[in-house]
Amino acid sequence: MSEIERYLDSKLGEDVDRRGFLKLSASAAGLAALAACGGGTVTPGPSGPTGAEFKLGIVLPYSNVYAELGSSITNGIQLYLNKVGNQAGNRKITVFKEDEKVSTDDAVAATKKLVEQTSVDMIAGYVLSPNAVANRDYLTSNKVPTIIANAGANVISRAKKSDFIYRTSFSNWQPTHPMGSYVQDKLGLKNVLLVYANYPAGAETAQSFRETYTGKFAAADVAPPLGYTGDWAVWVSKITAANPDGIYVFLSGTDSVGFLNKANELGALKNIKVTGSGFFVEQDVLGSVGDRAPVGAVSGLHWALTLDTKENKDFVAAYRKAYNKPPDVFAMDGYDTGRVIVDALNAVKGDTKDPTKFLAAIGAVSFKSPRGDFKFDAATHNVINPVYIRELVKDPQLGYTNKVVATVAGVADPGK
């Protein structure tokens, strides 16, 4: 008995309805097509990976105050994975997604609910330093492999290293440790007023300022709440009676847009050189803030959207072609946070029952990202950026975006 007559044999003992007939009617025709074609034997093969799925959670913001960079962060991981067709180590790569909010208490109970109830593989994600800080003991203690995908708090790559966690984006210290001579000596800025974000993130950065810059404090520090939703006219006017050379700035999503849109109505910038680090102008906040954007404004980052290296005229055109809208820098460290993942399971052949073996396939990861160079410091488990130190322009083709006109190479967090 022949193939095909084994197959119809088989099945015409089976209730068949219409639709059932028409796929037995298909399936027939398909294998007496390749007998024809002198395939013999049928085998069928697999279409897709084999291996067990790889379940990763993903605890981003996707409302509030950062919804936007949570959207950006998850896109760029969609766009690294989509890339490799969702799979890697023989393994499809599955992603589900919990909301981090604001709060430490959403934060540990989207990550618990990952952990607990969906059985992930890994976690990567979050925003807001306090949520990394305090998901980390129990990340560690339940041996979960883990990718912080843009919060910067400084302890995560000193006192509160874990082997479990490794970060893609930051710490807060890096971004602006070379700003404040950079502000004193090339800009001539001798009288400075910080303004920042009052949480964990905003006091880091402003400390990592002040270790490198020398010169005089205006006046004490503009420290708006995280996620302000008052009258920004509050704050700004701090400013304006200060009188300062210069601000440095670090404010991010809607407070950055909140406080440039005040800033720009009350005319409060326009004898002041505006300086700060790159999340306070970056492409998320020009697309919403438009002619308000403060031109001239020079900020430390580790990435711009008009760096010149084939690496990143590849994400930028792949970006703008999944979604329509240039990327920002939160959308670069997804993406390197989707190629991390990829790399490392391919490393160990999709084999992850050793958490050990696995992170230590993390670590080793390295290659050419959109920032430049990519590669962690194994002593902190933190990436060593490049930081470019940009001047915002108003570009004909581009719009509103930053250009690099320094580069400080190699930047790592001290890990102490």
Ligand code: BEZ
The other form holds:
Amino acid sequence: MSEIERYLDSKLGEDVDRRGFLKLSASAAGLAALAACGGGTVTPGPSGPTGAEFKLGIVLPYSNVYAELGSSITNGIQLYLNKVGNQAGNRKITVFKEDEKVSTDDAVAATKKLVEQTSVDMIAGYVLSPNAVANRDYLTSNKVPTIIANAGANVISRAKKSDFIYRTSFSNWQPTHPMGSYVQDKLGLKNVLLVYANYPAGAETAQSFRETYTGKFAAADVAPPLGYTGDWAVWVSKITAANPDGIYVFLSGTDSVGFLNKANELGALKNIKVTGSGFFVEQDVLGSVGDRAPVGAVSGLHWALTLDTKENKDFVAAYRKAYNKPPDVFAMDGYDTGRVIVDALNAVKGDTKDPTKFLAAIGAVSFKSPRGDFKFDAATHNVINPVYIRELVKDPQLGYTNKVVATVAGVADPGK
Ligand code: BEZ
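Structure of the form predicted in complex with ligand BEZ (previous: the form predicted alone):
Below: every chain and molecule of the assembly, starting with the one above.
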């Protein structure tokens, strides 16, 4: 088990012990709420679904550093549900949302509210790695079918894999592992500086990069706090002082916007190669930084707006029509999450009373996604992803976006 995984594990241990989450499952209120899972009120109607309402609980950030990510994932899920008339397996699907915010305390409280007060049938969501880990034992011991739609904590596909949890997004290892060797062998960088948000997802990304990049590092890693709201010049000036030939970045949401705006203002990225895990140059960020986008940046991710497939073009067109803006990778992960839920509900004909059967149906879902082929790895419960190596361009039609320059097919988390 890696250092980061041990950190996540010990954090999980603290959370569970401190608040006694597990005890809750044995409380009268908890048992009553859980007994309601798979049940609910019957909606009569000649043309609509006649089975019990299916309550989908969503825990995503709608505030702070990753608010835009939460909004995109929600939009993606809702877009897919709308496509199928908000029903599957003869059950009307109703969405209940809670704010994940940032801290593990808030994310756990949001989950407990949905499970114990709203009596949801399943949970989907989690953007932050520590929040997925902090909820893992509660969801598992309470047998709540769960889909992680973003949070990449490696441990969820490894030592803390759960029978009750599947992940439709990525592990933090996945987008970066192919990038270390690409940066070294194809881009020829020899003296790299790692720049990442200082929390487990950033640290796991850095660790994954070090597995395949064996060159030198220009200086100690530059690791601003997650959700940094101070003067980004403090961090950008460290890059200039280190004088690397390239940087490898893991930042997302408003962290990436703050970083790129300041780096552009100070001209700090002019003479170096900018690379990273693709979140820092995704469409959400590009929509905010405009002409401050680092054109030429090379990044790895399991999707790009420009993917030239029917599935992606249809998805992008439907998303633009519904929300009047281009989707980003988070919206795509949400859309696929919606599809997995719908396909699994149809497969069990709406019968979710036995969570094991419903979870088996989730694990068996496979389809042609906007990202490419979608299927879960039975060994890890994590999606097997293509990793696209993308270059940031200014496209005459699309504006700032990422075009695919290479593809690494079938990247599966190693599971240990
Ligand atoms: C994470 O915490 O796992 C994460 C957050 C934003 C983007 C990618 C990963």
